[in-house]
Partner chain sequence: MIRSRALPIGLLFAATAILQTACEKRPDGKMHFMGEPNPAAKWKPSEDITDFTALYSQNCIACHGAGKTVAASIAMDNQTYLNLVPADILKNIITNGVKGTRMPGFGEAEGGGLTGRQIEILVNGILAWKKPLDTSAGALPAYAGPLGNAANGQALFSQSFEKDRPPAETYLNPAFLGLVSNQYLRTLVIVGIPELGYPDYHGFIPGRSLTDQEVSDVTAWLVTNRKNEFGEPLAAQPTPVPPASLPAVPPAPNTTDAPKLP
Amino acid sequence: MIDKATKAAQGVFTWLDSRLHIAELWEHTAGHHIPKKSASWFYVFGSLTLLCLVIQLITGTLLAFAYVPSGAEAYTTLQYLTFEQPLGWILRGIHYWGSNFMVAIMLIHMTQVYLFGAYKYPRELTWVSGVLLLVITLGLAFTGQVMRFDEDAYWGIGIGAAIAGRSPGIGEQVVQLMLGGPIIGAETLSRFFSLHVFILPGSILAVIALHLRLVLSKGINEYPEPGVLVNRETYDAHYANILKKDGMPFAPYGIWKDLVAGGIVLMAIVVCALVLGPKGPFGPPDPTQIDANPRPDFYFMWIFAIAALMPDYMETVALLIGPPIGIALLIILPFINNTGEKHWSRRPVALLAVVSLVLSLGLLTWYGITSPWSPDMTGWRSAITPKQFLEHRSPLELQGAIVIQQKQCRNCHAIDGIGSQRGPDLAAVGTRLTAPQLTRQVIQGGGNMPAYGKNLTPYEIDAVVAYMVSLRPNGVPPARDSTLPAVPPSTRQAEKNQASAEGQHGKEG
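Form predicted alone: structure of the chain on its own:
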């Protein structure tokens, strides 16, 4: 019975194979030969990016069944999916974290390809298609953030429109095309929905087809060896010799590390969705909400930081000119440097470029996440005052602590690291500024600090200054006016004793 079933199955497969060429298709795709050393953990990031894309396509399709791309309904839809729809929050969480993982893994993949010299001959177009995939992926990430249509999305669109509006000569037309009008409205969301659901996914699938075709036709880059140079005249024969001597089919022999890494990434996405949940929706997209504190997703935090830290005259260069130039350099890279050494240890300039870029973007991203320039609008009620900064204070000083809390000073100032980082920490302010200087700063403002002379009564100002003067480590004297001559402590004590003695003598007389 088993033999008959086996023969029947073989007959069916033979019939299908004679028409669909399944065996030949397998041999030229999953079964294509790769260098044995390329079956490495360093080479799993491409397949992991593809896995994340599949997750995004599946979860995005399921979310589209409930999502209403309307300016009046989108925010309500997200609230329904998050709080009412069974398993809606986990579906949103997987979609959100899948997006984060996809961008991060693709960036790692591009970095690995660059360091391994895989953009060199004959894989120039493989690299170019990878750069296009990175750009489209970032476009999907941005338009996906807009789909939340909360305060983050609203201000994100506004910033994107402001950047696009600086395009010389065509800025107004670009903004009209982007927003569907002069302002952010219902048509804006419809356009971004079309981009996110139809245009960009279709584009990325088309470019992935080209990318995979190039990978299969030009082969997977061999593991680079120091001293082995790429030469156009000899490389094709050299690669063919590697496959002949040390090649193996990708499936089933070289795929297992990709499968293990894929399982780990899939588990990590699900765990993040279960533990951390989806992002948002935050406040509704209301431009009159003055305490909105919008933040982009992590992959755009560096742009957020640049926009905040760059001087005004550099913004156009940094935001509008810089990224296109960077993308153009990535595209032309394999055409100006496609031979020679591949190993990173023999390419110090390439290694230095990667380290510099990672450190720069990492630092900007950290500043964007912490946002030390932005006030924490809830700091006045969420940032506690440490106990040691309240003990042994006079009634006037304690009243000053209350004023600092109630007047929302903690939205900008921390005390011993607790509170916002926009302004300087007040933990030791009494050692830096004198009472007159503090009074002047509170009344007149200065730097990024507004003036509070019209918002505080004279008594409140006295209380605040008295409290801030007391904020200094034990045993450290308060700040003194540098224009006055310094008096040693022993001299000051002697003068006090003499004055006390003279006063007592006067009373006796």
Second form
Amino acid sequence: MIDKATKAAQGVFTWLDSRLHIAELWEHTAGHHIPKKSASWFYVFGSLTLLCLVIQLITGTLLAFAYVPSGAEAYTTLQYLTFEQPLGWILRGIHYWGSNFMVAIMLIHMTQVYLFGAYKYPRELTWVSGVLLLVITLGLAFTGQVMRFDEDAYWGIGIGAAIAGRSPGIGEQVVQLMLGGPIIGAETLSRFFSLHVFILPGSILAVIALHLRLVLSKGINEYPEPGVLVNRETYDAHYANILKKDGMPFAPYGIWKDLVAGGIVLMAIVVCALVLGPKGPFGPPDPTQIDANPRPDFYFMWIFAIAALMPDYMETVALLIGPPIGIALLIILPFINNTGEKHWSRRPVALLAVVSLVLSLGLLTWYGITSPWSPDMTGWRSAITPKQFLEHRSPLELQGAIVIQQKQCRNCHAIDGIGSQRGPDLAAVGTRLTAPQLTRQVIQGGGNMPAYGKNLTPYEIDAVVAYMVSLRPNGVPPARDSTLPAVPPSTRQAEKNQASAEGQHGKEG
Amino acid sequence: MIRSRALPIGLLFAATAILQTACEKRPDGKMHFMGEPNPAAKWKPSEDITDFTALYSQNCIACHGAGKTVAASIAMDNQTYLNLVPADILKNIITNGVKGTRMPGFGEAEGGGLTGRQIEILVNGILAWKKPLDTSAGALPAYAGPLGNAANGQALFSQSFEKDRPPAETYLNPAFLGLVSNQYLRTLVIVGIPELGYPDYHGFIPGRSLTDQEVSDVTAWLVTNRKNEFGEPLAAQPTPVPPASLPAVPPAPNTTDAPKLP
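I've shown you the form predicted alone. Could you give me the structure of the form predicted together with the partner chain?
So here's everything in the complex, that chain up top.
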């Protein structure tokens, strides 16, 4: 009975194979030979990126069953998917975390390829196609952020269009093409939807086909050895020799690590979706919603930080010229440096470039997430003042604390870390500025602070200054006027003793 | 054989443990994954917020504190204040603010952004903190009253405050007096800010509580010390007396339902 079934199955397979050449396809793809040392955990990131793409395609297709790509209905369907559709939130969560993992793993893959010298001869086009995949993936990420059509998406499109609108000569036309009009309107979301579900996925599948074709035809990069140099004349023979001596089929000898890592990534994405959930939707995509606090997803946080931190005159240069130059550098890299040492330990400049880039992007991303330059517009009525900054204050000083709230100083200034970080923390401002200096600063502003002279009465200024002078740690005397003659240390010590006796924060003295 | 079964069983246990850790019990009594969006957290416009704790935390807590949070102005859960202030005056203060002081109006007409319903919720929530006040040491003075005899007030003021309290003279700072209303001074003398060392009418002078008349006298004394920015004394402005038809302070509600703040 079993023999009959086996024979029948073999017959079916043979029939199919004679027409589809499955065995040959397997032999040339999963069965291709790789250097034994390349069956390494460092080489799993390409497969993992592909796995993330497959997850995105499946979850994205399922989400499209419910999502209505219209400016009027997208937000409602997102709310339906998130709060009402059974398991809709898990689907959204997996799609969101899948995109985060895809971008992160792709960047790790590129870093590994760069550090292992895999972009060098004869794999230049493999690298170039990889750079194209990065650009398309970031395009998918941006348009995906727009699909979550909430306040983040709305302002994200607005900022994207504003950047595109600065293109010299063609700015207006680019904005028109992007938005389907001069402003965000009915056609805008349809255009981004087409990009996100048709044009970019189609493009990425085509480039992946090219990328995989190149991986198979030019082979997996050998594990680099210090001192083994790439030479265009000898490399092909050298690689063939490695495969002959030490080669083994990718399946099953190399693929199991990809499968194990794939299982871990799949679990990690699902766990993130279950524990952290999908992102948003936040407030509606409504420009009249003045308390919107839009932020891009993490992969664009560094651009958000650069745009916020750099001076005005640098904006056009940094936003329009910087990214094309960066992409161009990545594309020409294998053509200007495609022989020689592959091992990272013999390529200090390459290592330094990676470390610098990771630190810069990491730091900018952190800045973007915390965005200390953003005022907290509700700080004046919700940012509390710790007790030690109120105890033992005079009625005037307490009124000063109230003026600081009512005049919205707390929208920019924290006290002991509570409140916005835009301006300096006021917790110890009394040790840095004297009463006249504080008065001048409040009245005239300066250093990015507006002048409040016309918005405060003289008594309010008195109260604010009296309170701020009192803001200093216990035992630390108030700031001294630097125009006064210097005093001997003994006098300074007497001042400290007096301040300690008076105390300030908590008045322990 | 045993080894081959151990791996899937171990994985099953690990997966169960992860799933268990990823769950939490929600107010509906059911277990939910932590990542499952809570319908209560669904975005809504600020005018639709009707939760007292959220409204108080977003609008009042920075200046008025409550619970463990201390603030620079009179705490809204100060029991003396809660028993003193009439509900409609509290509502009026929140809605329209107090002109000439730091209290802004939160009503829509004042640009404050709170709807009438939200202000009702705030007033009811604040008054729900009220408990019956022990007045055995001295009757609670009236919320409002005319200015009294400044000379008597000065005599009382000279006795005020114990050694470890803030010096009484700090009340006489012209800038302070120029920033607050007569009513604020009267309320401050009655309810104080005990959490910051400013006593209420029981502790203003040693040994006994201030009477209603004495509160008016002390307020009058403080008001006569008011000066303009050039140090010139200002004429005392009479404190408006609320109309006789003012509704009675509502009785203390069932305190077990009082909303809590951190």
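The term rigid core refers to the most C-alpha atoms you can superpose between the two forms while keeping them within 1.5 Å. Residue numbers count along the first chain shown, from 1. As the structure is a computational prediction, the values presented were derived from the model and not from experiment.
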property: Tyr467 C-alpha relocation of at least 2 Å between the two forms, rigid core basis; result: yes
property: Did Pro224 shift 2 Å or more between the two forms, C-alpha, core superposed; result: no
